[in-house]
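There is one chain below, alone, in structure tokens, taken in the form predicted alone.
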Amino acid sequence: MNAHTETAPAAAASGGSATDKFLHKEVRADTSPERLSAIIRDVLAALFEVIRKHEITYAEYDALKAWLIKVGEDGEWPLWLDVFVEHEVEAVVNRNRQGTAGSIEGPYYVPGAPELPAECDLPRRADEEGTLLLFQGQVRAVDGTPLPGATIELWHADNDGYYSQFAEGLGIPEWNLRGTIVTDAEGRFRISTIQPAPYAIPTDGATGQMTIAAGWSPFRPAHLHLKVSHPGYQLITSQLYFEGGEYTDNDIAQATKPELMLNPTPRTDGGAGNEVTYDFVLDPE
């Protein structure tokens, strides 16, 4: 797949395995019942006002319930909220926070990735498309101090915008691209991967049938996925993003944020491929 076409991993297979993986994962949420139905009653009176404000025909409401069938035939409702409704929670959810700014988890997180040193490979095949990457940098509490032994989960796509284990059939490793790092004693870290590419979201499905129809942009921008943490301190998730890239400014998901964008260089000591530098700043709990 080449990441400038409007091809991507197939619905029933990406869709597929994100609904596997988040009905996997603990969910609760303990929200009282007060609370529960003051969002309700918002939420439902929001979708009035758009019923009321373009005048809904029956057959734009059939086609709506039609479509929400398909997006659970499809697996796909992990995707489109991460998608169109993540942005919005995050925000919220980080408002306050002084060190790195956060941004969406999307649907491709998998816990449990290979623990790594400070200095690093991280898992890919031996014959890995894609420009070589240093990824290198310090992780610190926001008044400066170091954290040795801090933890960096990092997961991103293939030069051909695919994710291990939301691939089928294309036989990539289950761990490729994926991996837990401790950072050393200084709270440094320095991993050698690839830059990934951009890539289109599934446009086979529900949810690509709806962002074609809406005559938007399927892609995202390239970029890495981390979550990064250290016991007494507001574990974070975010993205990285590469200036000057592709869908930077139209990102499918609204999740680039400028203070997130790396600026891509040639190593300066003679390894082959890019270097960047980025450092991560915890709020304390």
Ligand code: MBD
The other form holds:
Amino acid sequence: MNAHTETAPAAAASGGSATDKFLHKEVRADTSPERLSAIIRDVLAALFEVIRKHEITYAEYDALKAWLIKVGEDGEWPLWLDVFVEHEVEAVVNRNRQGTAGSIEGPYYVPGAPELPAECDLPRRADEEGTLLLFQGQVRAVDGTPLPGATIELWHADNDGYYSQFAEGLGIPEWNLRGTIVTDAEGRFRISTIQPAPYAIPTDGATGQMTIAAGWSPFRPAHLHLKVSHPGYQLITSQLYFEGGEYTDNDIAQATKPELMLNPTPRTDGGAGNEVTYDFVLDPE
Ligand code: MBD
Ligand code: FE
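Which structure goes with the form predicted together with 3-methylcatechol (MBD), now that we have seen the form predicted alone?
Okay, now the whole complex, with that chain kicking things off.
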């Protein structure tokens, strides 16, 4: 516990503010009426199967209605969908990748974070808590060619598991622990930040209430979020986790992968904190 935990944000101010952000996103799926019909029919068929299998009662049907209404009222549809559904979409969309594995984007990405040079400090408060982390590596193509001028969008939670712009009332600066890093002439980057804490789904909103009611853990393991891109290559959205960290084998969002584990070790160059190297490999378009 520390100063930042004293005013835990309400669900409406964390999971809920993801709805306000999402409503600014341009959404266009171009799904044909035939495809839409087939998808909806299959979704309903899967639901009917569950109703028959579990012999759903009218009380349970009404509880479902009440809960669905509350997810919307709490503004938690982006949170609920990204926690419980996105991993399956990610698996399908990225199934043929040769390069770095993908993982889910989650509800807390914000485009347009300040641009930073290859060697940089991710914006953080003067009194930012947490173990310092030097995160370095290289961006390459699948054929091994280094990619100078590649873009790494990096965002992550603070030492209490909160994201800037999604924790009203905590006074976290707008772009705290968010940045758009551009790789150097050799495709390398060297970013100084802190290690995030695990994330807990807010337990006062409909998503957390469902999770607790089912007896599930509301946690995600500590993670870094990334979008890595370069003209001529496919953008990859992924996450990196910390080997041996809490909840790495019990992620409520089922978004960990063995190839996305970091193993930071104490810095050997006299600098404080830990260092870790991770290289990204991009698939051609
Ligand atoms: C997160 O921080 C996150 O990454 C996901 C996928 C869902 C909820 C919170
Ligand atoms: Fe996250």
